[in-house]
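Next up: just one chain, as structure tokens, the form predicted alone.
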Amino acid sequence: MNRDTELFWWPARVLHWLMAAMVLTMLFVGVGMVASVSARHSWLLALHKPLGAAILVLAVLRLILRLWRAPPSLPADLPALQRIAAQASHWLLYALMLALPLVGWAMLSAGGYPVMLSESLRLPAIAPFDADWFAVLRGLHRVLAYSLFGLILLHAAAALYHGLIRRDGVLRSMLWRRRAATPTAEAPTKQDST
């Protein structure tokens, strides 16, 4: 079964094309930070911890959404092992993008660091001032930003098999349609007014 002409909703459209360039945006930043002792180390870190809580409260947002309006359905023909994992990586990806940012919120919070998302704006804690919490948050944090890396490549390459080689709309429904042209009465040609 093709389901071209189905489209997930609009809102979720734009959720999730939003929030993909926003996690990649923050894998990246998070690469640098480590790699980083620079001055540019804190501009960085600055710039992590708005993100962080912008996707939080996003996957949260789109979450609801899912919930409320469930999303087109796999075509028929897809084998059941192939819609098992394409469920299964769709609420992996959601637990990631919820328990990445509050982890690293709870982490810092441990190591006694103020989480600022503006200079004026501070989140409260969330964990208890530990040194041994921050060791295992830091850790955690960093093995779920590993995994959310490694689940969105899997998640693009699923969803090219389905745009170039299944052809299945499945790609298609989270992309933008053009509407067909309109017809329109065509000029007559020369031989037709001779």
Given for the second form:
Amino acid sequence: MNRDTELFWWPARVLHWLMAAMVLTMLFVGVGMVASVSARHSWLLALHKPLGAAILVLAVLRLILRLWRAPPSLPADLPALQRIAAQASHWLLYALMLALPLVGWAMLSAGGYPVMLSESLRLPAIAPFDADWFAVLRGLHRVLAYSLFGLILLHAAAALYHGLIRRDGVLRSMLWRRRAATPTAEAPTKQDST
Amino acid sequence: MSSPTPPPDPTDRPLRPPFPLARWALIAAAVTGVTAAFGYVGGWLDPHRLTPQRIVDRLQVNGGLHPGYRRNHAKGVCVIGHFDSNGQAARYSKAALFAPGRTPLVGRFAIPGGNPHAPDFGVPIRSLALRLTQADGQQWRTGMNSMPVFPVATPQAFYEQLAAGRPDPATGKPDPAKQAAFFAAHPETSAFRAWAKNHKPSASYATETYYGLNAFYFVDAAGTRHAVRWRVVADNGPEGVAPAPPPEDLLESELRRRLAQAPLRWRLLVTLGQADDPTADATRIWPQDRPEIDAGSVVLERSEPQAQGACRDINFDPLILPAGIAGSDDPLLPARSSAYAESYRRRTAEQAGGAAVHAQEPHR
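Condition change, the form predicted alone to the form predicted in complex with the partner chain:
Now the full complex is given, and it begins with the chain already shown.
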């Protein structure tokens, strides 16, 4: 099997890039809204909640797809440490994408807030009205958000490292085929990224 | 993860890419760029931006740090009751609580300032905050004050007012010269100052009128928005005479005494603004001839000390609104919302962290 022609399954690629945009937007919305006293605070807050709910739903879907179909394997010559880091960081990304919306939802519940996704669409509370719980979850939401941001930076840097320095096809497996492999070729020819 | 692939043909990939330094620089630039953008949005690279943290810091300086308490309106008392709607506002707002019927509420009377041990008569203003919970779980939270106008129109001016009101370490009171300078630089405060000059601090929470201050919109079933302001007008008989000098905690005990005899009532009056009435300026009152709707009665049945009471852990954010009520373009509204959230974050963290100050009433 040739690494360079092996792509992530297309639904996984679509979800990956869609969620990349959503999660990054979400992190910027979150950090911006808590630092603003202007009208921006209100509309960012109104965006934050439904976007978080959508990320939660998509993260569950993505996890199911991920467990259903294994991703392309990593290059065989990848050092063991990088291999471990790659796998650990992927599972950590999944964990954070699921945990952040859940913690946010529970945090609002514990603060006694109605969890409104729109003007009139309300989610049920998933935690009791309890200020101590609110305090813990509010702190956790923040720590997890910064962790996710840091991890995304690492993930992106690693992807660029694969694409620009190692040029081993790992980055391209999440992109698209630049030139289709000749259909007749049994073992497709390798396309270099340069 | 799946098993490793067999080693690729070594001729496929050069071991060393062309221009490796430029490639590493590109990666570093991407990471740095995104981090810088994040920091900018978060306000860290923008020391002049007014943030909720800065407002709350200044409130803390003025009122002193009292862990576990609200950063403003720190001294208060919880009340429990309900809103009896007569249905007259339902034409203008589709909010379920304006349909004829009863909606339970938790409220809080308070005096402005960050010191939970301040004497009641140190300030002429009293406040009433309410949280009404509809059967569908949507809520209307409103924080009202006993003055018809707010001193300033913008968060920035409020922030400057806090600086002018900072207690002088020598006297423990604000520097009159600084306050005069602030008022001179802010002519929009004149309506508030005119009110304050003639207003005598009341000896009862029960006899005050409380104003929503900011303009909002009522949204009717057809989706039409109506600019509104609201107030609750006391219907509880005369004020009574405070003993001289008044005890420091007169207001709470007086409220308890009244509630022991009968529930207390306010009428919720909603003023309908006209097209050119200002919605973004809380320093200006609308003309007196605007139509008013009597939407029903706010009825308070009992009080609870705030340390254990039902209102303690409620953030009375004025932008928590049910479908049928919406915030206006008043810049104070999002500022209140974000600063209240920051205050709530701090005091709940202190509470959870064992700042057990709030677990008991202050002893004197």
